[in-house]
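Next comes just one chain, in structure tokens: the form predicted alone.
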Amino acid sequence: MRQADHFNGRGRLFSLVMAFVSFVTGVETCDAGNPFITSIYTADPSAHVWADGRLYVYPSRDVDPARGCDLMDKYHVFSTDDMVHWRDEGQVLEATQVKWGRPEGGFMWAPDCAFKNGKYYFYFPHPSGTKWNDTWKIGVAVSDKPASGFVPADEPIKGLGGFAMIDPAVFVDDDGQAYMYFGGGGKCQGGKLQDNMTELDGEMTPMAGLEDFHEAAWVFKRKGIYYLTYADNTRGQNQLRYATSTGPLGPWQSKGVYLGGTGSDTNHGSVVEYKGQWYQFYHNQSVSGRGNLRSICVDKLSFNPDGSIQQVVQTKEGVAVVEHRTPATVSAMTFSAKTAVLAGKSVLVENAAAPGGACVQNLHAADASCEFRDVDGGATGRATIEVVYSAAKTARFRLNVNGVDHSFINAIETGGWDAFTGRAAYTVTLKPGKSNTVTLTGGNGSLNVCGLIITPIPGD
């Protein structure tokens, strides 16, 4: 390995130093707390537990900088095996892949995922025309894996769509029959799916008995009772309500509010049981303070003896670890700040608190950047990039990989400039071999970067 040619606070070019080490990690990159995903903005979490024993969350993504909800055009997936350590599984779909979609793109709103017949089905709303709210359709992408390899169908699902009809949710009953629910603008519909999971089995019908329905339908079953949760029309802060039934298509009996406003003007949740505990997923805007830059959260959900849902308490702490986990040992590549190629006003300075003894500063400047070269994509390429940083207050930087802009990534306050506890995690597909370049560009708040950790996703 080559050593740095020189090291000083005003240098602009530093030769690369690469170190290969083994970390005890399962590539879980986000710790407990609410929101539990902070590197990028996410909303509308759809949570499922699959046969591999992991819990997967399929949210929408709020693109930063936001203009509204029209720029949402990509989906990332996150997973955990203990409710505390979360893994960014990477992007699974974007608007440019949808052949039948709106020419201008955007408008990839709340999705869902289902498993049947050995395949995973990813459902998403997307307009087919420029007049987006009049042309909503529901698309489906299929994969053999829960968080990669999704291929969208050439056409949307026939019989689904129309004005404001969004937020698909799919529930597979104990007998294997799958049901689709969706809706918006005060109307909710449900119906059966055929065994192929891509066609309706009959007509969609109105879900009778729902009080003050707005959007965000979600259906689950517990002890023979079917539950339909949804966002209501409370102005400024939608609440989550629920209704129950003895059948998957109702009629439903309204039971009232079980999750109050979250600080965001929208509300969207999902309910799932994992390792003996029920959980409520939802989003708020606590990181950004903006309703179009949201972040996903999770708290415990409990039931009364009669099956009614207790009021969910929203917390900053989130939920506790479940069961003992034995992290996998995987090989990772580390890059210290000393290996960075600097540009603009960024400078490399000695810092004893930083791993490696140095960090890149002045990334608040608009022209400041640091570039890491010769990043190894391995044989298959999909890997998690962790930016190790300190920040006195929340900042953000642009992540560019091999010339592709991945929007802004957040650097959350760590408690001080010498507290290098920050980890901004983002999973991308790299080129095989040591031919990848990762660039961090500043100009959006102050942070110190002390290096990168590149970790391949297991099983790829």
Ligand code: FUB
Second form
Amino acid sequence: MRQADHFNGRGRLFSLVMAFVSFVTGVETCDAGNPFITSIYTADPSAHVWADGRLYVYPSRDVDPARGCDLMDKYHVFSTDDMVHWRDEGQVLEATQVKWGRPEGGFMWAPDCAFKNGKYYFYFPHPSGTKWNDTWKIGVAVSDKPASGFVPADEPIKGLGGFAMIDPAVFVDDDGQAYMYFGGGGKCQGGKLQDNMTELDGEMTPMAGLEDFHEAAWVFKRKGIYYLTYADNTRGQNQLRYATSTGPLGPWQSKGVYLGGTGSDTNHGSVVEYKGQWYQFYHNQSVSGRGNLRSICVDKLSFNPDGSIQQVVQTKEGVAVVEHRTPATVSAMTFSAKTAVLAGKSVLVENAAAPGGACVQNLHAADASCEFRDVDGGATGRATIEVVYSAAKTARFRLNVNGVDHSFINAIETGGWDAFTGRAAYTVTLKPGKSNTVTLTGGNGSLNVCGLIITPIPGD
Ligand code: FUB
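Can you give me the structure for the form predicted in complex with this ligand, which would complement the form predicted alone we have just seen?
To see the whole picture, the full complex is given below, headed by that same chain.
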């Protein structure tokens, strides 16, 4: 079916009877394939498996529209229990929360997270002054939970300095001793953290033996061998290299490239084992075609018998489901397009292919929008908003929740106007009860929206 271009008069509103249906579903963000997160742009994925059995990814967020890497000012976390169904855990920190941070905000670059003594420590690089490149610091935020409740410390971590304080990575050894690594622009340092995880224990030392180091250090251990992976200086398409050592602070023996260029000028990865398989996380720019609107990917990583790493093959298919999964049953409320209040050139069109029997069209028009009112936030807490859509070509819309603009959300091509398989997911904290308003604004490509699914995040 071709996209119809109905126009029912500027400013004319369709007020339709609000109705919602409650049902039980296993809905979680499902973005199998690579990139595995497409609703928003993400980069620099740091992956960890925590005691609740889920794998969590802590990436940077590339804010759309981008200006260099300047406007990156917030972090969303994602998690999975089967490597195929991903949940947006929502935002964990933004620049405005950092007391010591640059007054203009922005520049929340590659983060990491560590767990010790019952607490989660979220480490992030951020400038403390207007001259951002001269004032990098590394901050830490602490929580009892892996993906919410983080409170940033009033001061950055003391004792770091001298050069690019970006890309912190924290490795906790089998004996419980934690090590921090950081660096960019060719230099990498590492050192011990105290038991409180917020202060250094002694001096940081240069990581000796890393060939062509650029940035993005990551340390892990397997069968007694310590591995340090990093991005090199290959022009236009940084590659990932690795080095090994018998200790967490080197000296390191360079082992060469194990992940070639991804198409993006930067690269940044992490390595983790989950349910018996090792994985390489990285980013590319395949959704946007732009180096500052990146997307996170995951592929399998394998070792040779001598412990060396085999070349990672980048795939579009991504990785397979790791375990038979019993879907979580959570209550969800569905809002069909028929319940939306339309404005501008948006129109409601009957469509048998659309769940709910109708869809909102003409969202390509600059003044088109649709609003879902009385969205139920449950008791309170985080909930994933899934916009159900079809798109013949990849488009985007602006998401506004309760008057707060969340910038652009991607609607990835679904294969045709009648293919309502698109799910653009984004997690926010909703107000309790039926007191929330979700507005989708068009003007950035064509998509047809047939409704919303709201899924509370379990445990909140
Ligand atoms: O995302 C901003 C910066 O780009 C990171 O800190 C670097 O590792 C590179 O990926």
